[in-house]
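Only one chain is shown below, in structure tokens, and it's the form predicted on its own.
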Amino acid sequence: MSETVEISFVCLGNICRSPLAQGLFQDLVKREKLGHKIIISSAGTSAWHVGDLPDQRMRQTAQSKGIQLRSRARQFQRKDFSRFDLVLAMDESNLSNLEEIAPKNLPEDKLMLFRSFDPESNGDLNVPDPYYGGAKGFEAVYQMVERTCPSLLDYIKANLLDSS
């Protein structure tokens, strides 16, 4: 347990799913008055969009719910494993990419699938990539991320954050 916890959400390009998770989780953490204890960021396993804002369609979906997405895409690096207390992959493909660059001695509970905290996952732990689809895909991802964030926060408060 520590006084502050640093987490990163990771998808492929860091322009759709992971910035949405970052924005929604930051909003939740702020409402819970834990912003000084939980540091949140996001990244991609690829470098395709480094420096870009989140996809306009994802920004519009989030904005329609009162969430502003202002992050800039960055690529997750091997050294980031030493920085973050928890790394959350948005799907199994990105989990596999992260496992390839992870140190051999990485604690088992440091790298996980984001939807392992989704109370409605029904065994499907992937957040689908909405990039090549229509507006319904972005809305579906929003709903998935929104319902998963509270369980993730409960996990962090119970297992990673010093309650003092």
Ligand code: 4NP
Contents of the next structure:
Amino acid sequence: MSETVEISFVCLGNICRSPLAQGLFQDLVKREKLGHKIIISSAGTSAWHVGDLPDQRMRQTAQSKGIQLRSRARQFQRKDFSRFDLVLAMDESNLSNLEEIAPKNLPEDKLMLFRSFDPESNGDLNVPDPYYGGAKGFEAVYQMVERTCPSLLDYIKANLLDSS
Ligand code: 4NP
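Any chance you could show the form predicted together with this ligand after that form predicted on its own?
What follows is the whole complex; the chain from before opens it.
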């Protein structure tokens, strides 16, 4: 348990799924007045979009619900595993890319699938990549991420954050 917790959401490009998770989780944490205790960022396993704003379609979907996405894409680095208390992979491919660069002695609860916290996962633990699809895919990603954030926050409060 510690006074502050630093977490990162990770997808492939860091322009669709993980920036949305960052924006939605930041909004929830702010509403719960925990912004000074939970530090949130996101990254991609690839360097393809480094420096870019989130994809216009993802920003538009979030904006239509009152959420602004303003992060800039960065690539996840091996050394980031020591900086973060919790790294959340958006799908199983992102997870295996992260496992490839993770230190051998990484505590097993430091790297998890984001949807392992989804109360409606029904065994599917992937947030599907919406990049090559249509608007419906972005909306589906939004719904999945939105409903998963509260149970992720409950987990962090119960397991990582000092409540005093
Ligand atoms: P993300 O989506 O991993 O959710 O950011 C993607 C963004 C870009 C690409 C693939 C997925 N791409 O091929 O450039």
